[in-house]
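The form predicted alone is given below as one chain in structure tokens.
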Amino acid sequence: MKTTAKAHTNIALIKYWGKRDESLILPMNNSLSLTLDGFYTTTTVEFQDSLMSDRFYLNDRLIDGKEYARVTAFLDRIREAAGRPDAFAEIHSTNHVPTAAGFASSASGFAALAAAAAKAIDLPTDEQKLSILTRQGSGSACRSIYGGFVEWEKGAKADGSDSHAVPIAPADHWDIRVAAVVLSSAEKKVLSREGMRRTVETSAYYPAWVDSIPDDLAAIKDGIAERDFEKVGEIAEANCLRMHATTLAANPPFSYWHSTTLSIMQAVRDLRSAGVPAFFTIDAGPNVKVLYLPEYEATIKETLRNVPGVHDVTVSRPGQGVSYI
């Protein structure tokens, strides 16, 4: 059976940073995200009896090496769950996301892959089971199963059966906007998995980071329920800065920011000083996402595009969860 699925990226407002189990991708802390409509992945999976191994095409390019190994290892989990260990697939995936540059391309990628593969192999899954399955390919991908505001519960069980995403508020709950500021589409030097591992193992700031999460989560969920933009923005920005501080205290230290990253951060602060409410957040990459309200969109876009070093600005609204085409 051939199935095509579409999944959107998400931006973490309360960050996921660090694992308690590398193999099952179990996080050290809960996280909370907003699914975005502006960046997405479409993936078609077809299991074919004639295949002796998987074939994976990304943006019409046949993939091998580490990328291929990660995809086929994830499909092994789906094959095992479906009881069909010898069912191999041809996968065609199109990423409308800059890969490995801090725009969570793995989130939309693995969410679309999990949804398409599970349906193509006739593996029964509800959204919670699909989120658990997706998490094992890419942690942040489990949040992209749902639209709107989503929390990933870290869980406590060793087998990961209680570590999955849950919806907090649907996409139509609040017309909050996100401007994705593209500074670089180049692959980052320290990939997220390595960055997390190094930070957890060596950063003196990491324990304090984990301890700060419950208060941030409780406060931002209140802000979302109340549609309190200042509250949500302030918490998201502070949480982002604390996460990135842990990387500077790692051994050896590292940072995902470029000089233009700092320029965007300052531009956002300048907007606030001028009376325009805006807040930034940054995942594991140099690119910045700016939170704002619809009435300020023209000002936000003009300001960000005029910062030297900015390649593009893409505006997103809250996006929907996984869908089938």
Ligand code: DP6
Given for the second form:
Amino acid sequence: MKTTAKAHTNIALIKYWGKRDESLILPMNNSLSLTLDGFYTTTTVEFQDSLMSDRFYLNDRLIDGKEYARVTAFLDRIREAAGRPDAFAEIHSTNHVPTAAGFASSASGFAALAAAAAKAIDLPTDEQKLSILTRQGSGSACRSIYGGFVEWEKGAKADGSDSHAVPIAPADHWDIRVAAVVLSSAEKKVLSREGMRRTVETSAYYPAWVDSIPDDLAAIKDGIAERDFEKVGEIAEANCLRMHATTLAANPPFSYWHSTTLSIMQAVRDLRSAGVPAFFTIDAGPNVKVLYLPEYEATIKETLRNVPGVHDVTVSRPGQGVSYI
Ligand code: DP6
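Counterpart to the form predicted alone, namely the form predicted together with the ligand:
Everything in the complex follows now, all chains and molecules, and the chain you saw is the first one.
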């Protein structure tokens, strides 16, 4: 059966940073994200008897190398779960990410792939099972199964069966916006996978990061329930800074920030001083995402576009979870 799924990407307000099991992708800490409507992936999967290996097309291009290996390794898990080790698939994926938006597509990519492949091979497709499956492709992707505000519960079991996303509030709970500010489409020097590993193994600040999560989570969930923008923004920004502080204390130390990253952080602080509520968050790369309320959209866009070194600003609303089309 040929199956097509669509999934949106998400931005973490409380970051996932560090694994306790690299093979199953089990995190050290719970994380919390907002699914975004502006960036998504559609993926079609068809298992075909005639195939001797998977064929993966991304944006109509046949993919090989590392990207192909990651997809096929993920499909190996799906084949194993379905008890069909010789079932190979043709996969067509399209990333709907505005040109050079600087948003990693792995979250929407693995969520759409997991949903399409699971259905095509007759595995259960309830959201919790899909989230567990998706997690094994890329951790942050397990949150993209749900729309709106989503928590990834780290779980405690060694087999990962209790490590999955849970919905906190749907997309229509609260119209807050996220501006993705693009500085550079260059490949990041330290990939998130490698950066996380180095931080867990060597950063003197890593234990403090893990210890700080429960309080952040409890407070941000209150803020989301109360639709308290200042509270949610302050916690998200502080959590992001703490995550990035762990990289500075790693050995060898590293940072994802460029000089323009710092300029945008300052522009956001200046907006706040001028009475415009806005907060930044940054993942494992130099690009910045800015949280704001709809009434300030024009000001936010104009201010961010005028920061020297900024190439593009793309805005998103809360988005929906995974769906079949
Ligand atoms: C900084 O989910 O890309 O964006 O599980 O190794 O595939 P893997 O990592 P990935 O890491 C995302 C890290 C982050 C924070 C977050 O999204 O929570």
